[in-house]
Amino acid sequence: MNAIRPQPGDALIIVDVQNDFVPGGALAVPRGDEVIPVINALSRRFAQVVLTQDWHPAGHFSFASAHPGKQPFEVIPTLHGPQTLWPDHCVQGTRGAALHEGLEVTPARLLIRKGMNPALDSYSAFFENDRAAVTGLGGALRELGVRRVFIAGLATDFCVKFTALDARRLGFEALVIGDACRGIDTQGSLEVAWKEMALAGAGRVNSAEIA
C-alpha cells in the first residue's frame, strides 16, 4: 500500500486527549492513554494541527448529577435526540479538564473548546449537539485551505465519530486513524460508530500508513 503523505491541505484533529478521559479520570476511556505516543508521532507530520477540549461548566446538563434519580450512562430524551448522561467530567479549570501532560501540544495551531453551553452537550469538534450551533472550526479550516482531515483521539464512538460525521457533512474528506483512537463501547456503540462513519464516507487508516 502506498504511504499517505500529509499535504498542505491536510489537518490533524486531535480530539479530547484530556485527563478525565484516560485511566484514572472521571470518565476514563479504556486504554485511552495508549493513543498519546501515537498522536505525538503523527502531529509532527502535519502542518495544520487542531486540538479539541471538552470544557463544561459545573452542573452541566449532560451530567447525571444534574438529573435527580438518574445514574451515569442512562439515556434520556431531549429536544435534540437521546442524551447519554455522564459522570461529572472535564469541568472548566479542573485538572480533569486539562489536556494530558504527555500530549505534545507545540505543533497545534488551533484549540477548540466545546461543551460550554450549560444546557447543551457537544461531541463534535464542528457543531454542538443541536446540529446547528457551530464551534467555528469549519470556517477556520476553510480559511487555512484545508480540504482533508485526519482524526484521532477520544472517544471513538462519541466525539471522534461525530467529528468525522460532521467533517463529511461539511464537505471535507475525512480519515479516522484507528490505532490513534480508543472507544468507550457502551452497549455496542463502538461497532456502530465505525459503521456510521464508513456509511458517511469517512475512511479508516492506521498510523503506520501515514508517512
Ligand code: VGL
Given for the second form:
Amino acid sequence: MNAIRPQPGDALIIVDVQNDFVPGGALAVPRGDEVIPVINALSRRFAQVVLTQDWHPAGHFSFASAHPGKQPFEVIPTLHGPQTLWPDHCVQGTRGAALHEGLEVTPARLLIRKGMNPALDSYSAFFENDRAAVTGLGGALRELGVRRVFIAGLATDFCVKFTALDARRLGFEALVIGDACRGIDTQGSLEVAWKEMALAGAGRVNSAEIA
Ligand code: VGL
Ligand code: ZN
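Since we've got the form predicted alone here, give me the form predicted together with the ligand too.
Below is the whole assembly, all chains and molecules, this chain first.
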C-alpha cells in the first residue's frame, strides 16, 4: 500500500457532517455517524480544511413538503435535471442543521454554506445544482494554492459525489476517502455515484493510506 502524505497544496473538504444526516436526524444517512472519528483522525494533517453545511430556508424547493402530493424520495423533473425530493432537513438555525458536536472543527479555515437559494438545490461544495451559481470555494482554494482535494463526509451519492465531480471540472485533482463517507443509497444511487466519480477521474482512497 502506497502511503499518501498530505502536501501544502492539498485540502480536505468535509461535507455536511450535520445532525440531520446522522442516525436520528431528519435525513439520516445509514451509519453516517461512523465517519466522524475517521475524519477527526485525518483533519489535523491537512494544511487546508474546509467544512460544508447544508443550510436551507424553511419551505425549500428540495423538500417534498413544498410539493403537494409528493413524498420524500420521489424524483421530479426540473430545468436542471431530475430532483430527488427530501424530507425537510437542515433548516437554517435548527439543531438538525448544526454541525455534529463530535466533529473536530478546530482545523477548519472555511465554512461553506449551501442550499440557501429557496428555489434551487445545492449538493456540491462548489456550485449550486444549476452548475452555474458558485459558492466561492473554487476561487478560495485557488488563492490558497490548493491543487488537490480530499473529500469526506455525507452523503457519498449526493453532496460528496457532486463535490468530487465539480472539483474535477474545475481542474483540481480529487480523491474521495471511501471509509470517511457514507451514502443514502436511494434507487441504486450509491453504486452509480462511485462509477460517475471514477469516470470523472476522481480517485478512491482509504483513510489508512493517508500517512
Ligand atoms: C444532501 C440530500 C439533500 C447531502 C443534502 O448532504 O448529501 N443530500 N441535501
Ligand atoms: Zn439538502
